[in-house]
Structures are given as structure tokens and as C-alpha cells.
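To begin, one chain is listed below as C-alpha cells, in the form predicted alone.
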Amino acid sequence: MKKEIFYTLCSKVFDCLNSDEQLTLFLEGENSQYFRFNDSKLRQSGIIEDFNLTLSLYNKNKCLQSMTTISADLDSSVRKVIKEIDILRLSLNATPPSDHIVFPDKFGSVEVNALGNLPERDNILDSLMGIIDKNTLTGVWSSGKIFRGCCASNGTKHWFEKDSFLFDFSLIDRNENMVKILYPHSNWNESEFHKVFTDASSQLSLMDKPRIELKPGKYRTWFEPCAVADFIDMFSWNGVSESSIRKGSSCFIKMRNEKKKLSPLFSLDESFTDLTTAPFNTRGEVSSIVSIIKNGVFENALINSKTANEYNLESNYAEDENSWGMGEYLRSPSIHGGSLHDNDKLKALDTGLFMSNIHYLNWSDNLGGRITGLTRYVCYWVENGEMIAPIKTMRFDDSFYNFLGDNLEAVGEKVLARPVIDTYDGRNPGETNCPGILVNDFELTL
């Protein structure tokens, strides 16, 4: 969809509002090519053009939302949106008022065009099939444009458009050992992809050894950036939300109420400076950098306008609750890099665990910050800085107050962007920027 079509649609819809009504329109869309591979064979192929519009209709201190799909057919889409507004009006009459509902202030318009160099759709398969048959591969390729847009009846207009691709794949050997790789970018380079694939093949060959069975206990551990990103994702579930803290359900309560600190090596921001995702939220409010944890000290929670109004705080324009039930969640988290060079990580680890991936994470003690999960894929036992053999799958259960606190020994210098891979509601432009971390005492339980 072109920006001009969206802006024209919004203008026509706003002309139909009553004098006591205000409206925001938030667009999420994509124009994508998908390929699904299994056993190194193409199993599915398709092109998706999908544009979802969220309407938020305000009348004084009342607000209701609805969602509909639209298309580039302007007249048809305008009629569809106006019909949705008529339905909302009927329900709004029976909706009780709320002191915490406010229409968003006007913000300066933001336009981001993160253009890249994507392979032509007809050439993608040729580029991939020439190499993926060298190992058994299962995975999904997605590429194309991702769109976000927001207009408000007070004149606010935002547009975000991004070219990107992501190849999320696993290599599998005859013994069903697996190596999982995320290869994201905005600029396709076939020779670079060949290197990524070759490195993955090398990792897979290391897995073809008898697995070591570890006993439950505490181990010195190196976490690769993708594993660290999975831990950080947990902070969006009853973590960084100011509302969650006020309701007593946040893992950050100890940092707020007891002034508990993490390691001075750990700093976390919500940052939109690299413009890899839309800096505006569904209300059209523009976010900037929020320092959440600085050198181990908790500085700020994420606060949306509703929470700010409820508790008489200043909003930092966090997101409202999404379809997953998460409110004030991380959209563009970034952990500061450290001083440990990537080539020195195994030497610094010396003897212990190398974890590239973890999965099935959940809170085992939310208020205590304890996270449980499983090791996955390339998780290795290391001795004297040398990878010895893969480990059997283990369950871990430890508090981030430990592994991001006193037990955090070093942070990697290299910061990698781990993209959001969920596609339940469509492709997401979000990224988590993380370095690897070295922990001197991480608890495996089962």
C-alpha cells in the first residue's frame, strides 16, 4: 500500500466524524513472499498482501476500538471503515465513561522509509536451492515490505515502511541433531548467505558426537545473543510495565521497592534511534530513548498515556495492550555492549556451558525474577576454551537477579539484532539488540 492511499483514506474518514468525536486509525500491513522448506524441498509458496486497520473512536472520556481489513481500493475501504465507526457509535452510547481515557496529543509527523535491496521474487528460490540441498534443512523464508501507519483526527500523520527478509531455518543430521539459524537483513548478499550456511554446517558437524549428560547444579555459562534476547523478551510479561509494577505483579518490584540492583555491566534501553521499527505507537504518540536499567540501576518503567493519567505520571509513550494481552511491552529493546571480544569468549569461559539457544521460557517465580526453560540446539560442554561435545537437553531455573546481577562476569562487545520471528498477526519489524553474556554461576535443575 502506498502512503498516499492511506493518508487519503484517513482524510475522507475524518470528514465523516461528528463534532464531538475524535478518531485514530492505525495500520499494520505487509506485502510478503513466503517459502516453507522441509527435508530441503520446497513445500509451500505464497504471496501475502494484508492490511489491518485499528480504529479508536473517542467521545469525550469514552473510547472503543475495532479492527477491520482494508485494501488499495480506496472507495471500498472508506465505506468499510465508516461502517465500522457507525457500529462503534452504537456501542459507545452504552459505554461508561473513564477518567483515565484521553485522546492523544498532536505530535509532529514521522516518516521512515527503511529501504533495502531484496532479491527478486523469481530469483529467491534459485539463490536458496543452490545451497540448501547440501544438508537436510527445514525452515521458513519471508521477505518483502512491512508497513505501519497512524493518523489522528487532530492532524497527526505517521508512516513507516521497511524492506526486510528473514530466513529462519534449522539444519538436521542423520541422528536428528539440529542447528537453528536466524538470518535477517535488509540487503541480500548471496555470498554472505553462503558463509552463514557454511558456518551452520560446521556447527552441525560438531553435534555429531555422543552427548554429555550433566548433573543438576550451577555452571559457568556463555550465552549467545539469541539466547540473551529470549531472556529479555520475558521482561515484556509482567516486567517493564509501570502498570504491572503498580498492580504488584512485576518482576521489577524488587528493583523499585527494595532498590535491588543488577550488575553494573548491564544496561537496557528502549531505543528507536536506528529506526528498524516504527517509533510511534497505536495512538500516534512518538517514542524516543527510555533508559530502563543503567549500569544495573533501575531508572524507568514503560508508561503509556493511560497509566500516566491513572497514576499522575509522565508518559514515555509506551504501547497500549496488544492482542496478546501485553501492555507497556518492549518494542525495540537494546542492551549495551561490553568489552569481551567475540574471538575471546571461549577462552574467557574456559570450562563450562556454551548456549546458543534456549526455549520454552516461563516465569517460575515472577516476583523473584526466576525464569525456567530448556537448553536447545547448539548447547555445548567446553573445557579449557575448546568445545568438547553437545549436552543432553536440560531444564534450567534461575533468577535474572543472579545471572544479570552478581553472577554476570562479562558482556560481549559485539551487539547483534535478533528479529521478531512471530507471524501470528503478520510480520513484525521489531528487533532485540543484544550482545552475548558470560555468567559464572547458572543453575541447571533437571
Given for the second form:
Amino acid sequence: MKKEIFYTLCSKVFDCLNSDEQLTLFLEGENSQYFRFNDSKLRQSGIIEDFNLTLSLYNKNKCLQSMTTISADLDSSVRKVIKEIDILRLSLNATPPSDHIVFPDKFGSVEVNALGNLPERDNILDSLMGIIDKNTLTGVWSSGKIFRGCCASNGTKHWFEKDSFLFDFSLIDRNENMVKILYPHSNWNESEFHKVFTDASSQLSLMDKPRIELKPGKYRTWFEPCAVADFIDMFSWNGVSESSIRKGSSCFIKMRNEKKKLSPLFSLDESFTDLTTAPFNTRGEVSSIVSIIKNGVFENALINSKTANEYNLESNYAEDENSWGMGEYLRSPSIHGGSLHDNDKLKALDTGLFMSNIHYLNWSDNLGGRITGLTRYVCYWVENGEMIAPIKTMRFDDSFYNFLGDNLEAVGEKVLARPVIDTYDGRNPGETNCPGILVNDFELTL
Amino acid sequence: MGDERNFAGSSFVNLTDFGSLQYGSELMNIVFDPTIDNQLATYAFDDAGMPASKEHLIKDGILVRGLGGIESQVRSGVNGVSNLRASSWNRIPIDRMANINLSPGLSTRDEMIGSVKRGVYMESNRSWSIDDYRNKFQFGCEYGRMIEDGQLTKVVKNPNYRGITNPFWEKFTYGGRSRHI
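Alt. form predicted in complex with the partner chain, vs. the form predicted alone above:
Following is the full complex, with the preceding chain placed first.
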């Protein structure tokens, strides 16, 4: 899909609106190559060209949405979208007005063309198979362009286009020890991937020791950035949303209402400054940096325009509710790095747990900030700064008011950009910027 | 088959366990039934075109069959079910669960609660977490009450339960009667 085709489509559709109507058109698209591997053998492959358009038709303070697919065939796409508008009009007449619905303000134009150097489709498989020579790899390669676009009938006009690939894989040995690798990039370099694979293989061989079983209890723990990113993901679910705070379901209510604080070492922003994902939302509103937690103090929730209208607040242009019922979620979270150098993390841990990844998190007490989940992948016991042995899977259940509060001892200097790996409705361009953290008394339960 | 080891994970069950693994107590009967009316995953054929039928996955506590469509059955040599399904028109079909039900038992609610000296009654799961081999689980519920001397007493806040799959199902001692809501 070319930007010019999308803009022309929008312009032609806007010409068909009645005088009392306004419209936003939001495009999510991808042009992707997928390979799925098991035991280092190709299991499935596929090419996806998919362009979904969300229409939001407004008539004063009424609004209805629908979604359709479009293609680079301009005429047929325009016809299809106009037909969708005709259907929406019929329903909009019967829809009651809402004071919380307003058409978005004009936001000018933002254009991001994050072009890279992706491998040729015909060569990807040969390049990968030449390197993943041992029967240890299970995972998915995805590559190609990701598109986002948004035009509104008041003149807002945005485009985001990104070349990227992600090789999301595990290496698994005969004892089912596993190493997880997320290798994202915009520029393919075969020798660099060879090094990533070799390093992961070396890491896996270090895990080839009898696993030790820990007892439930409190442990000093180092979390690698990928594990921390999983904790941060939880804040999008009954967390940073102003609406969820107002409705009494947010884990940050204690910070808002009781002025409870986290550690001064912890700061969280929503930031689009590096433009790794589209800085505009589905309404075409452009977000600036939002400081959510600064040195342990809760500063701002994410507020979309609907919530702003409902509670008479100022919007920071967070996302509308999506088809999953989630709104005001983190699209580009960033945790501030600290002072602990990466080479010193095991020494600083001294004796305790090293956790590369965590698995299947959920709230066990949302308002109390308690999260349960499990250890997974490279998790091992450390004594005197030296790896002793991998551990058997353990469940944890602890509150972030503890492990990001008084129990947070240090934050890593190195900040990792962990890509979004969800592909439920297509590939996503976002990432979470996260350092590792050193925590005291982290609670393992089973 | 291990296809999901990089994502959802694997299973403590091995292919050789089908037909012999004592998964839980003899009261435990788990049924795959896409033919049942008015459930969320009711269909006549899966996306591989295989006719759907009711099958026991666990019968009298023994694991007898896996969730695997025609492709997985050919690859594994193990009996499966018709569950090769795509989540949308633009997604390839994979093995997905359909209507999976625990068969009712013979006990009334009052009989079951009356048999408990001290325990917790829980309703409506709202939080789920399982490990990558489906061993250690934890679930949270919306509502709970203490059971004391066979009676429901005070409401408890944030009830959660955690356990390990086999030992948990081995302790399955009463099954509630069928109820129509």
C-alpha cells in the first residue's frame, strides 16, 4: 500500500459525506512473510497482505464505527468504503447522542517512513537454514512492512510505514532446557544473526545441568529487561488508564488516592520520541511524552478524549477502546535506566535468583498490585555472583508495590527495546524500553 | 508435538500417556463436544472439513484422547478430535479447544458444602495463570465465602487458588449435579 493511494482514497470518500457528517479513517496494514519452525525444520510459511480500515462516522455527538478491508485497487476500495458509510448512516440515525463523543480536533500531518534493509523474500529461508543447523529451534520469523495511516475529514492526515523483521525463537535441548531470543531489527545482517544464534547456543549449553528445586519463600532476584517488560505490560490492563482509575479498577488507585509511592529508582513514561511506533491514535490525535511515574511518584494517567470529556479533564491523546474492550493502554512505554552496569549484575545479585523471562502473568489482587506468574527459560540459582544451576519452574505472587517499591534495590544501566510480539490482528510495530532490575525478597509461592 | 513450545508452551503429558495416564480421580470425565447446543464453540465440521463429534478426553479419570485435528493425528499417531480451526478468515487453522466440559456428578450443592469442615467457596474465575507445562496453576475468583462446619459464612476478599494439575484432580471427591440456568 502506498501512502498516496491511501490519501487519495480518503479524499474521494470525504467528498461523498453529507454536510452534517464527519469521518475518520484509520488504516492498519502489513505486507509480511512468515515462517514457522519446529525442531529447526520449516513447518509452515505464508505471505500476508492485509489492510484493515476502521471507519468512524460522526454526526454531531453521535458516532458509529465499522471495519472493512481495502486494497491497492483504488476504485473498488473507494466503492467498498462508501458502501460501508451508507450502512453506518442508517444505524447512526437510530443511535442516541452522547455528550462524551466529539469529533477529534485537527492535528495537521505526521509522516514517518522508517525504511530499513530487509532480506529478499526468496533468500530469507536459505539464510536462516544455513545458520540454524542444530535441531534445537522452535519459533516464528516475520518480516516486511507495517503500515498505519489516519485521515480525518477536517484535514488531519498521517502516515506511518516501517520495515522490520522479528525472529522470535526458543532453543531447546534434550532435557527441555530453553533459551528465548527475540531478535528484532530493520536491517538484516546475516553475520550478526549468526552471532546471536551462536551466543544463544552457548547460553543453552550452560543450562545443561541438573535443575534444583527452590522452596517457596522470599528471594533476592535479578530480572532481565524482558521479564521487567512483561510486568510493565500488566499496567495496560486496569492500570494506567484514567477511566479504570475513575471506575475503581486500577492498580494505581493507591498511588492516586493514598499518595502511595514506589521506589525513587522507578520512572515510567509513555514516549513516542523515537518513532518506533505511530505517534498518532485511531482518531488521528498526536501524543506527546507523558510522565506516568516519576521517581516513584504517580504523575499522570493515560487519558483519551472520551474520558477527558466524561470527567472534564485534558486529554493526552491516549488510545480509544479497541475491539478487545481495552483503551488508554501503553503503546510506547519507556522505563528509565539506572546505574547498575550490565557486567556487574551477577556480582550485585551475589546470592539469589537470575530470571531471564517470566510467563503467563495475571492479577491475583488488582487493587493491591499483586501479580502472579511463573519462571520460564533461563532462570537459575546464583551464589557469590556465579551461576550454580537452572531451577525448576516456580510460581510467584507478589505486589509491584513491593518489588518496584521498598524492595527495588537497583536498576540496570542498559535499556533494552523489547518488541511487541502480539500478532492477533496483525504485526505490531511497538516496543517497550526497559532495563533489568535487582529486587529483594521477591515472593515465590509454589 | 512441540509446535507451540516457543509461545504457549508444552505439556506434562507425553504421547505415550494417552490411554493410560491417571489424570484425576474416577469421578473425572472431560468431554469435547462441538455438537452441543448453545455453547460458544458449536460447529458441525472443523476447518479441515472433518465432521465434529462428541468425544471423551478423560474418561473415569484416565486420559484417553488429545486435542488434535487431522494433521496432528497423522503426525502423532494418537487419537484426536475435529478441532483444526482458524480464528479468522486471514489466519491458518491450528488445533484449538472447542466446548470442553466437565461432566456433572450426582451431588447437590448443599451436600458438597455440608461435607466441608473448614474451606472456601469460590465463584466465577477472573484471573488465570498456568505454567508452560500445564502443571502449576493459579486462578482468582470474583466472589468467595468461608465454609465453616458445613455452612457458608462470611464473604472473603480476592479468593485465589493454586495447585498442581495431577494432585489437584486426584482430590476431586464430589461432582455437582447437572443444572440448567
